[in-house]
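Listed next as structure tokens is one chain, alone, in the form predicted alone.
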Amino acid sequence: MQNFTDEEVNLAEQPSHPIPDPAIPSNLYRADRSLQRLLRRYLRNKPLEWNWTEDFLAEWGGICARQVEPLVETADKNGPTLKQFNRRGERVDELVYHPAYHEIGKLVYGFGLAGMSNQPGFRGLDRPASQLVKFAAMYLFDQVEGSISCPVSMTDTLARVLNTYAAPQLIDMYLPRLTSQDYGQLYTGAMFMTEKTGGSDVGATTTVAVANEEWWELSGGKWFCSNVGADLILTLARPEGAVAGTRGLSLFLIPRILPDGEPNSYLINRLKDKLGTRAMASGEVTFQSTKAYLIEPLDRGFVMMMEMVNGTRLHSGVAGAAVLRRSVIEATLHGKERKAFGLPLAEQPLYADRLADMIVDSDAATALFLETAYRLDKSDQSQSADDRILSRLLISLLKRYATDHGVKAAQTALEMRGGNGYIEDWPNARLLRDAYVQIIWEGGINMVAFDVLRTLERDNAWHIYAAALQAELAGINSPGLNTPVNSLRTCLDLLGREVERLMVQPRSIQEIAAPQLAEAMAALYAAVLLIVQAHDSLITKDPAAKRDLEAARRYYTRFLQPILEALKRPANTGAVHELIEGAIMPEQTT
């Protein structure tokens, strides 16, 4: 902090009323009991996991509010640069960053977060740490860091990927790498998917493949490039000669550094000039006979690249959480400190009620993201093909509300600090620009409810669904929620019929819908998740049973009841055209 004599604080210019200035608190686990409690819902029958949990978080959730939201701010406001040649002229390409990037990956990687659930021993454990547990430990670190998380999540599905289908050789070489902690031994991950043929429609994929000797050799150019600088890249190509579309796509792991030590050869472009995530580089690339390892099989490279789609969806799905529970930590200091006509903000009605709205969307997001943990959890371990659409689905749909409420909390939060929320001195402004990319990263909403679509129509989900929710509703055994229990079921039967009849539309009708039904999903599974909180304080008398059955009826009425309403309303394609064509008019000559 920067030191002032007695005479320039007696020449500064100090206000009657001064604006306070609130600190996050000190332990981000510590001071979040909805965290806690949701979490420990599944370890409860597991006494040692749960202790080891608890102690992991805690140091975690200290090192986040003590060490990383300090670095933050000089991280966003001093963004890499792209040197492209060295003094003789030669192209280097190297990414220049300044050291508060660094410290934050030391503290990240150091702590484990991308490695802990593909290795196992980690921190005396006696098998890699759970899904639940590291995506608990991201969503403390995205509550105060945008950018390099995205790094770190890529690093952590990529090795997810080397170590479920790649050759043993390639995960003997660079496993242990991208799970080190030692930041000087790192390699850290990416995935570079979009071309300029477009995002979505990754079957208009135009990088070629040709084989040689000992490698495989890349030839084309990917538009979009998050953590532009990894030691490790998965791509698609397509090899010469095969089919069109996704089904003639392979899978190739790049390395920046060849096993000789020498670069590979691709260039850097240039980086883009993003809205958020200034700390992270992101960039366009033009690969030149980039040589490549294949993952085999040649014909299933596109599944292979879905399995690093989906575990990146779910970080981005708990981003969005983490921006939501932001937004009420930064509304709530505010709304206490802040007076105004002789009052807190937060004892104000109007303040305080959309500060409650806040604070239950924000517990929903955290129940529907430590379930969706939970339940790749379950798949990875069962198998079972019901676990793994389970799984891919409430992905999906934790994508579509985290995300989307996230970008509509940081927003919310920014205006109830007023003008202040808009400066970049303060984090809402930051919050809100980084907060929009979870949304677009790894498909929009548009895209991640088609996917909702497709797992409904290829693989009966609604009724493993449904089968989830109605065990979870069987459960509760307390008279006194028979009412909202009911009423929850009354839901999932109303949603049920609303699939079906939208399962035989027209495809136009139901991809119109798709965004609404995966939203209306979304928040049904979160309220069930959040009356089976309220029955769980209830039956152990915890102090808080009072504040979880309000925020369960809260989060009915204000969230679920619009939400299943808007649903019902049948869409209406027959002007559409006609609006878009009018929407610009032909400019008139004279």
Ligand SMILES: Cc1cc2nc3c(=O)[nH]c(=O)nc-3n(C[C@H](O)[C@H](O)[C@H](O)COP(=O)(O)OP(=O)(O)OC[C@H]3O[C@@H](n4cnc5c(N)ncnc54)[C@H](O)[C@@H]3O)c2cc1C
Given for the second form:
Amino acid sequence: MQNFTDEEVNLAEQPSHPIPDPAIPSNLYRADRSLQRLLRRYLRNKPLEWNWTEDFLAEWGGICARQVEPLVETADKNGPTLKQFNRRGERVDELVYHPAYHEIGKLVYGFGLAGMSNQPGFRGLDRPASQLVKFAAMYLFDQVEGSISCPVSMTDTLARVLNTYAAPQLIDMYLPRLTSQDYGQLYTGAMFMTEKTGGSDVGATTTVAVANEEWWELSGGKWFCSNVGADLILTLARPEGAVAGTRGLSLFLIPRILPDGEPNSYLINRLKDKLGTRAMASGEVTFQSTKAYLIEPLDRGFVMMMEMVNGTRLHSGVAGAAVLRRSVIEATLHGKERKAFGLPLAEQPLYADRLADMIVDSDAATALFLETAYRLDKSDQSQSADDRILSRLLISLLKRYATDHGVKAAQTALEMRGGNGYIEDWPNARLLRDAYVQIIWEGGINMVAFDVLRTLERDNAWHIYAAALQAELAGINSPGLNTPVNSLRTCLDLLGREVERLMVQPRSIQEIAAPQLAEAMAALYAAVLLIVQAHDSLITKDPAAKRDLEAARRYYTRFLQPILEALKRPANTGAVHELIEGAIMPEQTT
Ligand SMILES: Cc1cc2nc3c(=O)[nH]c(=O)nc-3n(C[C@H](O)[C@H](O)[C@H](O)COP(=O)(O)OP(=O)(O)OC[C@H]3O[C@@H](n4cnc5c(N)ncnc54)[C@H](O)[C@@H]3O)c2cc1C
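Coords for the form predicted together with this ligand, given the form predicted alone:
Everything in the complex follows now, all chains and molecules, and the chain you saw is the first one.
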């Protein structure tokens, strides 16, 4: 083999590889200007908290990119298995994970993401960390990982429910383990709610609870159980004799290991063979006189469970926003390096235009999730009914918007990488597979939209929503922004009239319109947040003010206006039945 001198090597032209393989930024926080700018606005008057937050997120943003990212593909390709029996034929139902799963677990739980909002003091704070910072940290994690983030979210939200509703002795017994940053000591959480009878219609739950002297005992089957090997499970069951529907359901906490060290009695029947989130175990479970603690009151089980569902919905929305951001990263890096027809793709008009749309949609989802987290903090602190209603509404709007747009962005980014995007060597396929479930679990698009309808009907939520947006717009005092601010005020009036019109329609029309209405409310809220951000950049003379104005303008024309237009289309309640009946011809009997 011929040897080259150093000089000859340096002189030789290094051709760029035709297939670019750019690494993601080495620090996901430092590389994310929008996230930093948006967060800073919420923490402007709290310099100490801002410094703490910057340090925390900058450290975590580096860990996500440099330590978590390299483990994710291995954990995804080597999913868990269920070992049901030991060699003596005894039933053990043990989950066996690849070491990469545990390595990721040590990083994410060790950094405190599952426990930080439920610990009395976290990392030098004299109180639990805010939802705002926790969800910003989850957003960084969710950009690289889409499986283990589910157990993390359930551990976080189960601890919150326990902290809010459980008896003090249960809190003392379990909260320290749920919030532990020591992976060996940690208890993870899960939520077994969906049965074969359906996940949307929770009132149809068939699991039965019987009170014995020491314990409640549950019998029945749960059909979808993520993090199925969890140490603590929240579930719903119907005490014998309780009324039908959600009102007759009670909330129970099931420990995997009983206080005497014996395993609790339930079977893991099998693991689901899933499209995505393949590193994490979702299974089917049968309760057989399974011992459980009742979380009182007996007749408020569903309402308390919804606290956990709301929390995991917010986690889902954040994951959707993270998928949007990761899609932007992939499509930008690829587009800058990949050449076709002699030019980088990102310099060609159509590629650049689609990428710009994805970037502003990502900005919108980021703004929306931070606002949702901020409003949850506000609601927790103020205990005001209006704050609670707005927080709840925003969680549904975020879930509706970001999970749906996340899938669309993941699909677009996959296609923008061309054939390679479809190949499992690249992250796009996993991103899309993992993103899909965010739409489904914690209530699909339709169910979340119904929740928005309910909030509008029952809680006078439109006025609370509109007042929040009017207050944001009233804070903008740059004459140069009068036109976009007035346009957004007009949109708010228009949407208000649509809501008013819809509220007096028959239920069928309301239901058909609900998903679009929820999307429009989310998009309008996001559009207002983007103009507020542009204004903030202008008045603080941020060099990126022009960029922020362009993001707000593009979002308004490319997203908000079409979404509002779609809302005006009359609901078609015509002959759907005939269409459905005619879709599949009946089999001929001869
Ligand atoms: C990977 C994975 C993990 C999961 N993990 C968990 C878990 O850990 N714990 C848990 O409890 N559940 C879990 N689920 C279940 C999930 O929450 C449910 O699948 C989901 O809530 C939908 O319930 P379903 O599958 O029974 O569908 P259905 O309730 O049968 O609904 C089917 C479709 O119809 C729509 N729909 C239902 N009612 C209406 C209506 N009135 N009008 C219009 N549309 C309607 C729904 O939105 C959905 O799109 C998991 C699911 C998946 C895929």
